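In the form predicted alone, a lone chain appears below as structure tokens.
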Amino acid sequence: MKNLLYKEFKLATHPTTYLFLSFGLMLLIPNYPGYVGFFYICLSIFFVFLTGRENRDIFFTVSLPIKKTDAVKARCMMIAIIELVQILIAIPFAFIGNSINPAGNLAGIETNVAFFGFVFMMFSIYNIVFIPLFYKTTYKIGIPFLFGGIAFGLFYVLVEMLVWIPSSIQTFLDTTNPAIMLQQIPILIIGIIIWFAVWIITYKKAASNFEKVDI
């Protein structure tokens, strides 16, 4: 698995992935929707699969003395690492952005602890829709990306509605008050648990689909 993961990063990762990882810097932009930068990582994942299809990466990988499920696991692990790195890069910029923009984010939810919990959930939704759909055929990629993007977008709108509509939930979520952010930690923990559980489900579903595909 170590060698397969190495192969994924050396041969399969699209150059835009490393560019889009730097988009954590977008959290410094005043009054800008914070979740937009994270969607670019989903776009880079799409590019990984698209480029792999054009280069016949899957055919090459399964030609190696490995199980087909191992090829899926390596790809899913690579995606998980990319998503985690994106979040880790974004965290310091979120807090820097909050300090240099004391008026807050007028374009959406504040980049606080709950914000990152929802990021984990958004990645989960995109992964579980896009990845298993792709592995149903290994060549149809437009529809999986469309459905994955729609799922990501719908959840994004749902989360933002929680802070657009005046309520006690809005007051709790749309703040960078340190005392309240401590109370938001359960949202972050739930997001991480969902992301990890969905990763397992995504891998198993994608692997099951891929086993039925005749390369």
Second form
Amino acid sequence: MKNLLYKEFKLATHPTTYLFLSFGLMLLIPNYPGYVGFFYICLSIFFVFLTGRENRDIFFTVSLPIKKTDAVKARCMMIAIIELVQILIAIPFAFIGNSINPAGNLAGIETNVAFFGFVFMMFSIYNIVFIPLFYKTTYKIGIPFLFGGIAFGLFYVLVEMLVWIPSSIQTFLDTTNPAIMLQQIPILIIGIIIWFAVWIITYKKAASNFEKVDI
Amino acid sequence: MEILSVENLCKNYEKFALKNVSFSLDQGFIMGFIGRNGAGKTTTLKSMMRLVHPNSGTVTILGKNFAEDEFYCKQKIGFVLGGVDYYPKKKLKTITNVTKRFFPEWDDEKYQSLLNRFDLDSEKRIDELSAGMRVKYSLALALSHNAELLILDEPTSGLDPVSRDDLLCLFQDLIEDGEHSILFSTHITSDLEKCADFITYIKNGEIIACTDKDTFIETYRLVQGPVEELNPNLSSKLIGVRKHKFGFEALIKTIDLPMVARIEVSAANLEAIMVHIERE
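Now show the form predicted in complex with its partner chain, given that the preceding structure was the form predicted alone.
Next comes the full complex, this chain leading.
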């Protein structure tokens, strides 16, 4: 697996991935929807698969002495790593952004603990739609990305609605009050658990799809 | 010793099927896998490597079942579809650096000597290599991980005559140690005339011949004569008859050779055999 991961990062990772990782910086933009920066990572995942197809990555990979399922596992692990790194990079910018924009974010949810929990959930939704759908054919990439993007977008609208419609939920979610942020920790934990559980399901479904594909 | 055995390989598609493909190859020989475009050569090779899922059949490499010992078998095989055409914008050294990690028997010294022998510059990108050089690079990779069986799908396609000849000479050099064997598919019959020891002929997904080259060529004769000689008895034995204004031309099995004075018999070459068989 170590060798396959090396291959993923050495050959398969698209250069924009490293650029988009820095888009945690977008959390510094005043009054800007914070989830947008994270969608760029979904876009870079799409680029990885797109350039992989053009570079005949799958043929190269399965010609190596490996199991087909491990090829999928390595790709899923690479995606998990870049998603995690994206979140880790974004966390300090969330703190900085909140301190330099004390008026808060008028364009959506504050970048707080719950926000990151929702980001984990968004990544889960994108992963489980896009990745298994790609491995059904290994050549159709636009449709999986379209569906993945729609799923990501619908969840985005749903969680943003929670902070737009006045309610106790809005008060609970749309704040950077440290005491309330502590109470938001369960949302973050649930987000991480969902992300991890969905990662396993995504890998298994994608590997099972890939097993059936003739290359 | 048998290095490769394929038994009853079947793969069904909607409009095409591989039907009980069986053949075998001993160590130290070159086998040409011949057939026209669409005959099933690439499908057979991909099914052997389990890149496509055969419906049934067994592939054995050095006595081990490919389906059960895929890791071992892939270590022993260098499989190349055409030349290296993956990651064309990456340098050779980058591809090599990734590839070698997967092969415990990787030999760096051997790799360097092969680069020198093939005049390959590891600083070059894949897309800077000519078609012939790409095949050589794939051979360098395969030989450096001690692959004993090289399975090459149309390695000479698109090469100029000099590069083709160069590559075919290289194939012969490679098998001289008696340890390496080559199975290569092609529809260029002159390649096989030059270097194949054995011929496996596939037509419409079925193997119609698997024998040593000389026997295969000796099995057939070219016949030509006036159309008046084409009686039902003779016609039933002819393969791929072509009539023209001066008479007819066809292939016939040597054992069916007619004793007719007005029919001219000559030796067939692989191209003539292929053309007439495919015309049938």
